[in-house]
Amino acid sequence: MVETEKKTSRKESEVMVTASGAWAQCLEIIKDNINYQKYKSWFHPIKPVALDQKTLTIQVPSQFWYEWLEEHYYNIMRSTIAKVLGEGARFEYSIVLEKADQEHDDLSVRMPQRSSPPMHSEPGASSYDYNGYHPSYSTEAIQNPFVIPGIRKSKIDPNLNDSYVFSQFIEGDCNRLARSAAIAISENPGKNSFNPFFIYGGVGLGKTHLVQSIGNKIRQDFGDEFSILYISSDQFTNEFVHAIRNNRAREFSMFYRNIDVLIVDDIQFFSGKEKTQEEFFHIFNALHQDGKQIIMTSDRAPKDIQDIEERLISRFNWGLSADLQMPDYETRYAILEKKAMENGIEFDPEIFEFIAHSFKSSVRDLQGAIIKLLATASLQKIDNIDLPMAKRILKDLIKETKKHISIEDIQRLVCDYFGIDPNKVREKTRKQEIVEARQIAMFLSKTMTKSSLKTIGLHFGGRDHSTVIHAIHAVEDRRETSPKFQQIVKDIQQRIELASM
């Protein structure tokens, strides 16, 4: 009798759970699993609205807020609501579209929680199980070595982020070749001249976005006709190590040879890993021979990757290698405009100009700047951000993006200005255009760095300090007598200063 009363009491308490109570329990769990500042910024302002069986409706301040939570905190929110309300529980978002006065309710719209998790949820979600294996191939013992269980195209998770699409990738002179080739590949995977396709460039220039756009376009146009897999080189190596450790190397190899479109990110991290390189070499050969599409990215050109076997480097160059360069001003401006438009926020053109001039080295920096403005406007309920306010908000980010200018940077930028190979200023040549570029580079190295005359000389082919002094005096004299030459030096100096921002 007592036991029955206890069960009845427990059921009644479950029925009496309110939206506020359920959300309070969720917050306690979330608070223990993420950084406190992130918790205060993104979860504290959320309000519980209603609880209908296992659907908890929460109100967020804007569309931008909803998308940020879904992209970055999907996994933790999904697991938290399941802990609080049980299996099958879910969130629904009430998004405030317009803030009302005291006499009326806020104008809002409801959006469901996404049915499948984005790829980059926090904290550290992955489509790989805890043993490091891709879930599409089996970790069971193989009884028949000619029957590989679990290798079915329909079950392969492509590991793609749905937000990486061509329409969101702004084209400019800095990336036109790579983007055009990527589109051509997506229209005819494996049966084009760009196989393998090797994209290289610095951090934050859009390599991952571009290669995942290929995968998403193929999925959109061809459905399940092609099996696609995006994987980082580190994940590939980890899987291979686990496969060897568990006597599954053959299964590992067979799995990858069944992929139609293989995308490997940051291939430079294969450097020094001999066994991984050997395995990838054989997989590469098998895929290429079968007309499968291979796509790779790196932070440098194939010939510049250290500790990679020559036979692999040779194969990387079989197809097309395309570089992504730093975006020019016009491209940076277009990226900012599109990002703001996507979030329904209008900024004065002068704010875009300020950001485009201040963040030059990375698309990621541009996006970080615009997101910080959007987040500040949303958190502080600011309707209009003017230029002085934008400068205050982004002050710390701008400081972080400034970098130390090296002699190599100066050499490269001077030579870019004159359209000559940077190696020429280090050689012993007396050609007039080379001598002029070398002297200007030496002069700017002295005025814009803290390097000694001896150090500067060493960077210019081992010249002694007297040669550097002569170059400095020559530039100073010509600046005094030639306004045109003075303007050339000024233009180059401005380019170098902008590059350091």
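Positions refer to the first chain, counted from 1. Just so we're clear, the structure is a prediction, and the values are computed from it rather than from any experiment. What we label the rigid core is the largest C-alpha set whose atoms superpose within 1.5 Å from one form to the other. First, how it differs from the form predicted in complex with adenosine-5'-diphosphate (ADP).
Once both forms are fitted on their core, the CA shift for Asn195 between the two forms remains under 2 Å. Core-aligned CA deviation for Ser314 between the two forms: less than 2 Å. With the core held fixed, the Cα of Asn258 is displaced between the two forms by less than 2 Å.
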The other form holds:
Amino acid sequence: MVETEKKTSRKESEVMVTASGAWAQCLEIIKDNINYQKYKSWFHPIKPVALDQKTLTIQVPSQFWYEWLEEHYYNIMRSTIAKVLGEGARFEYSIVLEKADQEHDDLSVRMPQRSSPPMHSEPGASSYDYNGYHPSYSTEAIQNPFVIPGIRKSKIDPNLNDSYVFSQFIEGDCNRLARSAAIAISENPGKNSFNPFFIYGGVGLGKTHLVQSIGNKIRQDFGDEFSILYISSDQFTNEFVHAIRNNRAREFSMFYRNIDVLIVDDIQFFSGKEKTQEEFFHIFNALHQDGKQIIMTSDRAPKDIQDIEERLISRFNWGLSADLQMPDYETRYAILEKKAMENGIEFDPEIFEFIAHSFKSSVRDLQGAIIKLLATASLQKIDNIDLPMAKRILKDLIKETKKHISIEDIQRLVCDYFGIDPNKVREKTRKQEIVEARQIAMFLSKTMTKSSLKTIGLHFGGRDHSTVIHAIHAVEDRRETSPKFQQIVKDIQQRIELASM
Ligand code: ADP
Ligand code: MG
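Shown: the form predicted alone; wanted: the form predicted in complex with adenosine-5'-diphosphate (ADP):
Full assembly next; the chain just shown is listed first.
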């Protein structure tokens, strides 16, 4: 709870009781109308704070939360408040500026502990509390790099690739959260709830494209107002090593503290590089404290990165971390169509279908396939590529692309084994045989894919990560006590491996 609430007067607390009553009624209605997981994730943490005639003020944990509610639950919230308080009633949001210690793991939404909202923070005037951490570089601290002449903004080349823009990035369920947060950041760099913004996901899923789009959009909309820098973590390390070697560590550090929007790609490569991590840690703190935007990518979630200092990992979680998944079939199809259209070449839909079905693990491979077709068509002056020709041209590429096991594949194969409908494992049913299949499928999804517990839960009808953990433990326990069960799990696993070869 925020400090100030303790000080509320009696009159206000009476109002709060009424507000609570109204909110409790709203919750009852909302609970009946949306999926329980979503209810728990998005509505449970909301607190009623005031009721003024027909306006119920509710407190949401962040700006992002508010935007999400407005975007996804506008209608149900509208109708609910009207049912509870009568026609013309409405909600007002109070956005939390200070956050207690809850983590919303399920949604990867984590709020930093701030004493003031980013929009009110001015460089140098901030009073952030870094969990008791006091920068150890203070002995040679650069109090205000802006006073150093000639260093400000002018010469920074943002290192961006012009072709990575939002309009070229196809939206799908696989990237919706990351994409919308990226757009929000580009509209208001540094002054939003997603700072730092951490995107993670496998190779070729669009991380670089998305973070560069943020940089390009800021440049397009704000011109030179923000100094932007995109850098890979390897480049950062090399530059740092070079700077130390040349006795220029101080300049290095000053240079980075002058950036307004810092984008560091593939941060997993910092693992094991202690000195680089330390330097980055200080830069991170300085930038964050000044309300500068920090954007990072990695091939895995912060907690899964090896050999990175705990204090850095905890900072990665201050803002928003969002994952990118492989696009589903429809999104893959849309990506192919767009690519072909850009090149002014038409293909039969069956060719798109074939490619979308054959390349399931990376958007880069998917694009590689269509580019190969385009190139072959133009080199060999073929006007009309038909399906057999496309299959011939892409044969080698498909062989190279090791097949990827998806959660859907696992669900399908587990259900095949038990002779049940794969939809059933995503539904609520608690029939014993379905529960067993569901638990095995969850267990294998964890052991055979790189998916997070959250992602697995979402694929099983929006269950939360604790349900997945429970399922995994249940399967592990039973495997130990029943050799027969152990054999079943092994058989299914073999089938999945075979199917993915
Ligand atoms: P990563 O950094 O995750 O390895 P990239 O950003 O390099 O992946 O993406 C690989 C390729 O796939 C790039 O050419 C990128 O433009 C393309 N790509 C990825 N996701 C999408 C998408 N959703 N829409 C359009 N193109 C995409
Ligand atoms: Mg990349």
